[in-house]
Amino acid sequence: MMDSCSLLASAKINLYLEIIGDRPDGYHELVMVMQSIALADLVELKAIGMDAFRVRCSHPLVPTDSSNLAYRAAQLMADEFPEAFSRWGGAEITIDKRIPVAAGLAGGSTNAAAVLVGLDLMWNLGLTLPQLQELGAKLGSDVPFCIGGGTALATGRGEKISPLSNLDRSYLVLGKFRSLQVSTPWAYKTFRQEFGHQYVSDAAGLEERRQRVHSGPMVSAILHHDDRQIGQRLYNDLERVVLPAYPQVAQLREVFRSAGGLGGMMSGSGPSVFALAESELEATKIRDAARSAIPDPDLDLWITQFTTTGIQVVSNK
């Protein structure tokens, strides 16, 4: 048994994500390639020697409750392993928040994901990667994801995950306007209302679009490592409804995209915004235009680089 555990769990973007039907669950049903990033926060779990969890973050805007997903993370483990929760006992999960929040970046969900993995390392229970993304499918559709991390394309709601080769090192150019925040909720309920006439709904043409991304340009460029073409292929079905609604993420955007660099967009339903960069010199020059055309205080940027690692452990003892 270890006391305790240090994981660095990585933000993702979405490089694309359509949008192809409603499921029956009345999730949409989606076609995503996701990509870690280096961006990532420190979670450590210690051991507390009792039938506990606690939530310890001193960012302002993340829960320390039973709402947080990294609670409710150690909550689904303690339900589905009770002989392991009886014999070691419960943990005090400390969030180092580096990433965001409500950016579109999955920032509760790595938190969650990394939860799993630690105390499956703290309990000693051995579980392989397909289990742990299964567990992770029962808190939220990135979860899945964020355990495994590098490059994949996502289908489902997201939760079914197929690796793809993994890119890294490329850079990007990452921006978010502090008190802005988007609903996830709002933004695929908008979409339904206005584009819900286009969705695919039977069997066959749900699996004809998947395969169409699958075998189509971006992971194409993907497989290719192209980063020119990969930044040619960004593309977001939610733009459509949140670009018109949130002018800020709108103009950032094309700040980004007329700043140079390989291409831009806004990552998942925001207000997060990208740039692609061939390198860290071109990334600075993205971020000082940014800045320059945006000198607005509540505009945090920052640099960062694709990871192949989603959940990565640090140390444990």
Given for the second form:
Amino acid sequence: MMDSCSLLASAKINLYLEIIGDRPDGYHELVMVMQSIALADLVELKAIGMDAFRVRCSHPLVPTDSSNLAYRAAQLMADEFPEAFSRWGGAEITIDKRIPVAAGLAGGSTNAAAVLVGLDLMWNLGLTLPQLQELGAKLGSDVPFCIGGGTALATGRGEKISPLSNLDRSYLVLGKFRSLQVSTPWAYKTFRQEFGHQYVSDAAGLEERRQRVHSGPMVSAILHHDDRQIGQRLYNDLERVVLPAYPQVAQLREVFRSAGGLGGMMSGSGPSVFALAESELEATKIRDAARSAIPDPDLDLWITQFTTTGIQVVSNK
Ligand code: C5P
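For comparison with the form predicted on its own, kindly provide the form predicted together with cytidine-5'-monophosphate.
What follows is the whole complex; the chain from before opens it.
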């Protein structure tokens, strides 16, 4: 019996995010290119010899009750695999939060992904990646991607994943104002209010839009490992509603873009913004330029890299 399991849970950025239409389930049809980054939370699962789960996290904005997605992931596993749950029992889930919260970086989703992978190991279930992704899709649109990570095209609600060729460990600078949070439902709802009249609704139209991205310049740039082209082809529809409502985010994006580098963009529904860099040295220059242009102590800046891993098991015993 495995008593504990530690996992690194990578954050993601969106290199591309296009909203193409409404879905009958109330979500949006999306075409996205997702990229895992090395900025990661450490998630530890420990068997505690009781038939319940407990979440511990010292970050003030992370709930430790049943509203935490990691908790819901554990509950889902217990519901789906009642025999394993009654045999092995629950676990204490400790989250060492390094990914900024409500930032558009899938921090909550990647914690949930880590719990699915960790309990699969601890309970000796031997689930396949597609099985884990199917469970993940019940928890949130980004969870399936977070499990496998790397570089991938995501369609549907974002839960249908097709891996793309893994990119090299390119550097990026990530920025976020600590006190700023953007609600993802708000961003999508506002987008629908403003641009819903342009949505595509017929099946053929949706497929045509997916194909356009699939055989378009961003995916081609990724296949050719052309960092310069990737930087020029960054796109995120949600910027159209978030940037006007959050001038600080618009300013940070502008500073990143004028500081050199390969390109800058907001990730997901924001408010985090990233800038791609050609080298670690260039990333340092962009970070320093952002720091002097915006001397606000509320602005957090990180230098990180693309990674090919979503959830990585670091130890189990
Ligand atoms: O799937 P998840 O819970 O992460 O989504 C958070 C919110 O983002 C949803 O409640 C919805 O408002 C919005 N969303 C959407 N279309 C998607 C994904 C998310 O409208 N494909």
